[in-house]
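Read the single chain below, which is given as structure tokens and is the form predicted on its own.
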Amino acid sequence: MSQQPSAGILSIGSYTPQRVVTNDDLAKVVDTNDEWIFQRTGIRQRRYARPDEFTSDMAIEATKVALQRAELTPDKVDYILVATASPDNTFPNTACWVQKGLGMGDVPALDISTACSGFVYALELAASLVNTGSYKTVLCIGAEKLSAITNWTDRGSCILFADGAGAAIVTRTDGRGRIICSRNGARYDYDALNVAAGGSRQPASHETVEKNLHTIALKGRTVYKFAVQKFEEMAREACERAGIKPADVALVVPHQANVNIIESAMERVGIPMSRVVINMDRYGNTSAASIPIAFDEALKDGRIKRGDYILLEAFGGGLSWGYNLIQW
């Protein structure tokens, strides 16, 4: 019996800026070194956007690649979702900038603000929109210019963040790229990971700027423990819901935050690191963009084959978390 059409990923595209910043480059800005950064994070280098290159610009470039691979033109997109923690501005949202940049017409355009969990949130929403029949083709983007909101006086966090974008075209398919199940969640923990100022709670002022309150602040130990626990829980839950075992997962594409988090969680689940996509050594932590960039790279490298079960997992500000299990 043929499978009923359901929401799936038709294509993926990604974009990373040209400028490469190594750990040695950062050592000229803060008190750090390559060995210290790599042992604690797994990062060797990252990409930074140009001063005149914004989150929406990178989102547009990633979208162009995804549309080309899907053999679609921008006018075929019915809905735009952009996951970002570093929008071009408060409003209009970044999705509207993408709409304008690609000449898409008056389609719905929505930003999702759950930081690093944004792309998996967006994929669940995209699948829901497609499966209801309300929309045929949804553009799902994760894009960040974190270099614009990094605290360059904090040696523990400024080494992590980077810029880039990834995009997925979600539509009804006959099986390929099928989004089998997803779940998202959040638990309020403001102090763990936040950008304190710039909203109505703390509008911009001389004081907020002087105190670097418009930049990312995080409590590394709190986030680490949370992430390891959630990565393990999500992997087990996704497999249980799909009726498969962890051994059946061909590839895990996790948020690229810290290789030690991923190694600890995968060891608990029993998935070897040979089946986990890691590219943070070259791209750093690009928040909502990290999963689609890594997914795109795995596809181009031939690591994903037809019928494979692919697990996407992320955690982020909120604290938020989420996963998507996909059969390619």
Ligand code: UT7
Second form
Amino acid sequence: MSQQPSAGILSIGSYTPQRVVTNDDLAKVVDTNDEWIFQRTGIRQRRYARPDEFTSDMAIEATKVALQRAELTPDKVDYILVATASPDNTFPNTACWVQKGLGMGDVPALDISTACSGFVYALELAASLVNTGSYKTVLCIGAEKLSAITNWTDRGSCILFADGAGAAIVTRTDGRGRIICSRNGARYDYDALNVAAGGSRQPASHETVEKNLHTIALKGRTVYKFAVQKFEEMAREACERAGIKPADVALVVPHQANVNIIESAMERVGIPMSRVVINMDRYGNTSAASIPIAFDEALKDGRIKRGDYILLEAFGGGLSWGYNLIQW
Ligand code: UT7
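Can you swap the form predicted on its own for the form predicted in complex with the named molecule?
Every component of the complex follows; first up is the chain already shown.
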């Protein structure tokens, strides 16, 4: 694979809210238990934001860490991308809130709405913006307050979702954090995963609120099967395009939806779970934020060395999917 162009990840930061909610806590809200949740998902606990803490607040906290690690000030960012399925508002978008919160200048501010695949989409876009030479430093965020759009009467989904944020600074580097290749995709499937109301199809009404249509609805089994197949397919494709073998991948940082999905897919590809980052046991499924939070954790734990091949892969509502292969 060519060494050019050379957009790379300079730094990563993350933020998770303070409030920890265990499976036992959720068992007081819906008919469930710790054993079922852990065995079926790998989740033990998750974190929820405060009522007065919004998606952009978490995005800003994650960005501060990423900027500090990159030794950059906010004015050096010339493009803001925020991947989120739980924006502060329809508009101004969450990227505008981040711009305001960090006191940035009038730089472009764009939200990406591909649910849990948002961060891998954002990273591909960020790399493209940098590689064309149009922008120098792109702030690439995945941030969610899914607790604000969770259906608390649906035990099949409310146990999954959580809040948090992660941010990456993408710029031309000396080869560090190089984004070697990415692919994003989508295939319409409304029933698999949706938030039905609040848009132009079903504007907010008493009825949409009463029927819980402003919250996430999912067909878990449909998404599960789709995800296993896509994770396998994407891992193989990424390696093939980069001219490496799955055995050469030092670490996979997958979207933290369900440990069983990840285990099935990795077994098929032949990547042992010792080379896969799992943190949904502590953070649940934070959608677009899950990959940068897990990536940051792996870096902090010293699991990633210079030159390592790192595969990020995600799937989500749309249905959508995507991967980025990075050489650290
Ligand atoms: O990030 C993108 C969004 N994430 C996803 O779309 C997640 C993908 N899907 C999944 O992770 C899994 O499908 C779930 C975790 C959502 C569900 O696990 P499952 O193994 O597919 O369970 P299921 O939906 O097939 O349900 C099995 C049983 C059902 O009972 P019956 O009909 O067999 O008697 C459910 O009613 O488990 C029951 N069940 C529960 N029991 C206790 C469903 N949710 C719960 C629960 N606690 N929370």
